[in-house]
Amino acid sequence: MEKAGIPAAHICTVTPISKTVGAARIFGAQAIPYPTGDPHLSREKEMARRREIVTGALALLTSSDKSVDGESNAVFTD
């Protein structure tokens, strides 16, 4: 997608999978089982868990910052 000039943010717990493949914005998820949330909070702080993530995945497509440590791919955790 990003060689077609789509930007894309890759949500993952496995972040060395994703940098191999390639993906330009990699956000590091809960847990496999659970990528986007976490099944043992309360209902309202699920939501805000799932928020979180979703948000700060979708924050680093407006970011200008592509690299880590001189990578060409970055990997960002909240």
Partner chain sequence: MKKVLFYTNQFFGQVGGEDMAYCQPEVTEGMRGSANTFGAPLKDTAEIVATVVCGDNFYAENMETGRAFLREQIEKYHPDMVIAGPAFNAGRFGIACGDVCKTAKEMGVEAITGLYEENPAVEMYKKDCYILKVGKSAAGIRKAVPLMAGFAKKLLTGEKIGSPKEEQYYAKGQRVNLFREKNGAERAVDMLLAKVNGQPYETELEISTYEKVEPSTPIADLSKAKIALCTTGGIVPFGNPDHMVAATAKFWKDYALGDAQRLEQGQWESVHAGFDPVYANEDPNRVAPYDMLKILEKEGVIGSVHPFLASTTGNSTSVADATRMGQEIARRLLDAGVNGVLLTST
The other form holds:
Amino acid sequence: MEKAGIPAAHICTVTPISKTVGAARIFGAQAIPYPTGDPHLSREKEMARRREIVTGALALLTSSDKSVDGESNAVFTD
Amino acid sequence: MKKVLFYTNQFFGQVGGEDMAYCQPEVTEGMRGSANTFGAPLKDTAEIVATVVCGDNFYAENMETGRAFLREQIEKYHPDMVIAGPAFNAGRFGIACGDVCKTAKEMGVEAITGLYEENPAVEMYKKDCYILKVGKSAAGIRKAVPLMAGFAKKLLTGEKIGSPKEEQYYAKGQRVNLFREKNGAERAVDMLLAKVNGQPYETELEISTYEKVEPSTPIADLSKAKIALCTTGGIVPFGNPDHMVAATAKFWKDYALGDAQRLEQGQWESVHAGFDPVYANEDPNRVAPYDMLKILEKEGVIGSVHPFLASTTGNSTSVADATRMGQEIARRLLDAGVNGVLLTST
Amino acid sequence: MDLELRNIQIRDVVLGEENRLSDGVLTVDAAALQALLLEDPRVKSARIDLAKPGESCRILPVKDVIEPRAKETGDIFPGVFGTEVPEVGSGVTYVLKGCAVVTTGPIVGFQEGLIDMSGPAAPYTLFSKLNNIVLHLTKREDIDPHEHEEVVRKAGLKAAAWIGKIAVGCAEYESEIYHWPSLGERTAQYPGLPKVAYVCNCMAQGLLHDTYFYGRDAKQLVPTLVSPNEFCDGAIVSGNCVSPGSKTTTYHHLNNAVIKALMARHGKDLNFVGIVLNPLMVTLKEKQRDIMLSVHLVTEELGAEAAIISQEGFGNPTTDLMHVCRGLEKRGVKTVIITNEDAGTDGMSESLPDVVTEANAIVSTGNSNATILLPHMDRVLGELKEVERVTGGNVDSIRPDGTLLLEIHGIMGGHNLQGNTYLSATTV
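Having seen the form predicted alone, the form predicted in complex with its partner chain:
Full complex below, order starting with the chain above.
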């Protein structure tokens, strides 16, 4: 999608793998079975968490920074 | 005595030059043209029973006819092996050789050819047959013949085939198990000492390299942008009408969402086999956050939401399939005037 | 700290009416061992069988393999039994080489494996070369899966410790000394030799994906310095199956191949300065913390110039493996990693799900997806039908003619990631 000219943000949990395969915009998700939610939270808090992840990922779409990453997820970077 | 069927082109088959590149395939009993150079080095093991000659242009433009001709000869002569070329750096001839070998292999007949490393046929056919490393031009024939004939004899007599380096063939890229002399821990210490002492060592596994994607031009104003949602979480309409697979997906589906404000429980489910789907089935927006995009649309944070969900299962999917599906989805989104994408994965 | 291992070679095992060890023949009092296992009220039944090298015998599904050992004074497997956690790693430890306790019985989870004592699967696993004392254990009905795992794990350890005690006082042994001075002394010795550390990754991810350190769950552990002597005395035991080919059994921990290989060159080609036990966790934040701490221990604490990382498990643990490697290389520590591959049954897929460019020295213990056809065996210890549910097997694994088709992932220790196997892979 990036190659076709559409900015695309990848929301995923194990972000190092997304980095390995070369994604340009990566945003850290909640957990593998529920990337944009959390069943342990109340309904309101879960929606707040979802808002945080979705707006965070959307913000990456507006960034012109070459290496963009929602949360700094790598311990030792390139 | 083993039997070999030889394949070559109009030039090496001594039919003629480029002017004969359209000559149709024909077969000659015994050796013809460059096949003669293989006769002597093979003689104790195998006999070249027939030589097929075909024009390069003819084969390239009529591959199915070329293959059919070859199949007929294989059925007629019952060779133990097909030797094609070598084609050095000749593009069309190289492809013909590769295709001939592939066709023979499909019939259960061993086949080898020889190509120069830059010949595009190497990449196309190295997975299908042994391709020996030969020189760039016909001047390399002197080295190519003993190399190819020697390798052919090994294959024909069932001798153990060495590594690509030892045998000088292009690696197929296939990982094959073997037992080594020392255990893994001892090899690790040997490798470590070589590495720390600056001595040469060979890793037992080359890491795969993946392309780093360059970010495209960012969205200038989110409040005017049309945003689409994609997922590899295997989210499908309840009951899975399109039979989306649980793993190794080769297709994606574009689900129209119309006026929906969220993905409702009971109307959607996940068929992905790689994670516990209970939470996603309770609330599919936990995997595909369509509800939040609709809220942000209402609030004016984003311009609009593309009312479709592009969905597939990302579980043991090959890189090749994923790349193709990404291209297909991108074309669809470009046509729909989408400015940005959120892609969720599990 | 000095530990003397007194290795006693066992050439045969028999079940009898008393415990005895003479001339390399181990006699085990089967009734007493059975009674010992039934002391745990959660064990419903315990059957004891023998499986010897070369026999037409298959053991399945195997949970753990344990080498019988005993301390001259004190407990082997410290912290597993009783309320005290004795200090280990010094004194005398008796080791019964050439034999093992193998636990089997109804399946706990789908990651338990197969041992064939002969035939084409035998060369894949070192367990086919041992005189195995096989415990077939069933649990009481009301025991849940987590407790089932614990019951079986503890039964195996208890039996191995009990059998190990038969050797105490035995006068015929080969002595092996593990000399492990304090950190300061270790780093100061052999100034001309490269200082080498070992990072031992261990699974800490839940049922059948756990490791126990002094009897406690490794999920509660941060990367920790551990001595080779503690490995020898059973401070690290397996609660873990991951997948049979790549799981680290207690036998593997007791006989850690990387420790052995480093000790063999210690003082000659290298200076072995320390071991970091690194738990592999389930969330990214814990992974990051443990990666950082492991790298810190190797570099800042041990001052190592080179390191070997052994892997456990596959998939998300590959991220831990790769990023410890990257962290070490970025600090100038030359690193070699040991891993298996999942390159597909045809060997044509990408081998690893995560990679870093710094991983330029990899020892491969083979492609686990490669399939193998196994002949019918005259005797099956355990439950053959369970092969359909183990990693590497499927509903079509048992073929009409009695043969078995499975991925080598299903063979216990088949591509052990501590490098305790000769299997590897190459590109053709």
